[in-house]
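To begin, one chain is listed below as structure tokens, in the form predicted alone.
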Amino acid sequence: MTDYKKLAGQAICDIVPYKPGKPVKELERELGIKEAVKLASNENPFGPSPKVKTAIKDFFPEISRYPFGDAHYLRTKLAAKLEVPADMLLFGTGSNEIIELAIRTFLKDGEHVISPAPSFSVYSSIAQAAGKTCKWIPCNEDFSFNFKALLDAVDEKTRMIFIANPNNPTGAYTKDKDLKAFMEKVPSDVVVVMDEAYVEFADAKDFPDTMTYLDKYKNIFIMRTFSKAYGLAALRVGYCVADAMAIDMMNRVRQPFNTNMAGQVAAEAALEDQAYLQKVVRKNKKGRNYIQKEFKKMELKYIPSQSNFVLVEVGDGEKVFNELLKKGVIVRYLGPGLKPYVRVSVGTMSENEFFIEQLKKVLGK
């Protein structure tokens, strides 16, 4: 008998697989529920721009052709929007591949990454799969990042620091002055990866514009995605902005046709419709404010969010998660580390209202 656990090795066996939110159709099938609401995966409930749908339809006759390996047209268009040279851009199948490329390219044997905790669990699982480790540094009590502890954790084997801003799963954010003070103290041979998957939703006046950091801090990577605000989650298009030499090194590791052509075409069209993007952002803010206002009325502690989700304390998170499932609402229970909490994504206003109605029933409010 072939022992595949032995062949994979202990590091692979120890990886905890990422657990996505339960699909709506699966919940409806399991419980016989109709019109269930999924507020678990921080998706854009309003969908992509109509221009995206037209672009994909027009692209369909070319589906038998390989994609542009360097995402040439998307790269050119995004470079113009961001006002950066095209050779400072790298594309991947969502942010996840960018994380993997960065770790595989720059971490040698015995080196590690660090990140605040709680944050995006994939940092650790990708590092582990590459034979590396992730050191989790606890956040402050209010879920703000403990930058002193992060700096204290840096040693000669630290090669990369992941900073999600806004942070997932808390929705909290790092202020410009705090991030700049941190960057001033990070050694130049330690790469700081800013995971800005939710940046379009952030509206705090002191939220950092990291694009302005690029000239001064050559060790910063800015990672963003078309999955969230642009509504292209199924097509998996993420990108990284960094020093041209860093991008060159990662391109040597990147697979030739990693970003699919439908995704490239859709992302181009999405960039052309900034008015639609702003419409999505406004709707998200309205829904987020509504949810937080209702939490306040119910005297529930929540983390003020700069994203398209809110982390709320409900007592027994797993129990509330399961009770909401029975009522046709899928939220996210994040495990023992956040046992009192659930994370709820901002949906359409009718979805938000339905969630609040069901949560009140579950909590007896």
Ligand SMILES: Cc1ncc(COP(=O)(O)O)c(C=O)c1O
The other form holds:
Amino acid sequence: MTDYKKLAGQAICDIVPYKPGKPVKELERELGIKEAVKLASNENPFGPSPKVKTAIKDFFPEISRYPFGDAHYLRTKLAAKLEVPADMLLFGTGSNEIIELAIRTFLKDGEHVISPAPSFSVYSSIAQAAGKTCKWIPCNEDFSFNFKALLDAVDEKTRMIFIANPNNPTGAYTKDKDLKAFMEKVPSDVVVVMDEAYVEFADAKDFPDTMTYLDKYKNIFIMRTFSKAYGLAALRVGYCVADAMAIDMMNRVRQPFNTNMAGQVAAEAALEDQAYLQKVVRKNKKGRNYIQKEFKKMELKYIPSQSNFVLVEVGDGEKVFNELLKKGVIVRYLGPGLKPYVRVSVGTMSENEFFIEQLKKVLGK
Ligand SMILES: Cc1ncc(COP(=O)(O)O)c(C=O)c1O
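Please give the corresponding structure for the form predicted together with the named molecule, as opposed to the form predicted alone shown earlier.
The complete assembly is shown below, putting the previous chain first.
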């Protein structure tokens, strides 16, 4: 018998597999319900710009060709929009691949990454898969990041610090002045990866514009995605803005055709329709305000969100998750570390209303 656990080694065995949600149709079948509402993966419920549909249709005859390995047209368009040189951009199969490329390129044996906890679990699973580790540093009680503790955890083996802003799963954000003060203290050979997957939804006045950090802090990577506000999660396009030398190094590790062509043309079309993006952001804000207001009325504690989801304290998170499931609402329970909470993504207004209605029933409110 071939023992694949032994062949993979302990570090791989120790990875907690990412648990994707079941397809909605499957769940409806299992529970014998109709029209379940999925508010579990922080997706865009409004879909992408209509221009994306046309772009994908137009691209279809080219499907037998390999994609542009350097994402030429998308790169040119995005560089112009962000006002950065094109060689400061790297594209990936979602920002997940950028996390992987950064870790595989820059971490040597025995080195580690650091992240506040709770945050995006993929940082540690990718580090572990690459034979490295992730040090999780607990947040403050209000879920703000403990920057002092993060800095104290840095040693000569620290290569990278992941800062999700806004953070997932809390929706909380780091202010410009706090991030700047932190950047001033991080050694220049430690990379700070700003994971800005949800940045388009953030509207706080003191939310940092990290694009303005690039000149001063050569050790910052800004990672963003087309999966969320742009509504292209299925097409897997993310990107990183960083010092051209860092991008050059990651490009050597990157697979030549990593970013698929449907994703490239869709992302181009989505970028061109900024009016649509703003519409999505406005609808999200309206939905987020509604959900938070309803939580307040129900006297539930929630973390004020700068994103497209809200973390709310409901007593027994797992139980409430299961009860909601039976009523056709899929939210996210985040495990024993966040036992009293569930995370709900902002949906369309009718989905939000349905969720609140069902939550009231579950909690007897
Ligand atoms: C904080 C954060 N970063 C990165 C990602 C990855 O997004 P994608 O790989 O779709 O770009 C997610 C997805 O949920 C996320 O929540």
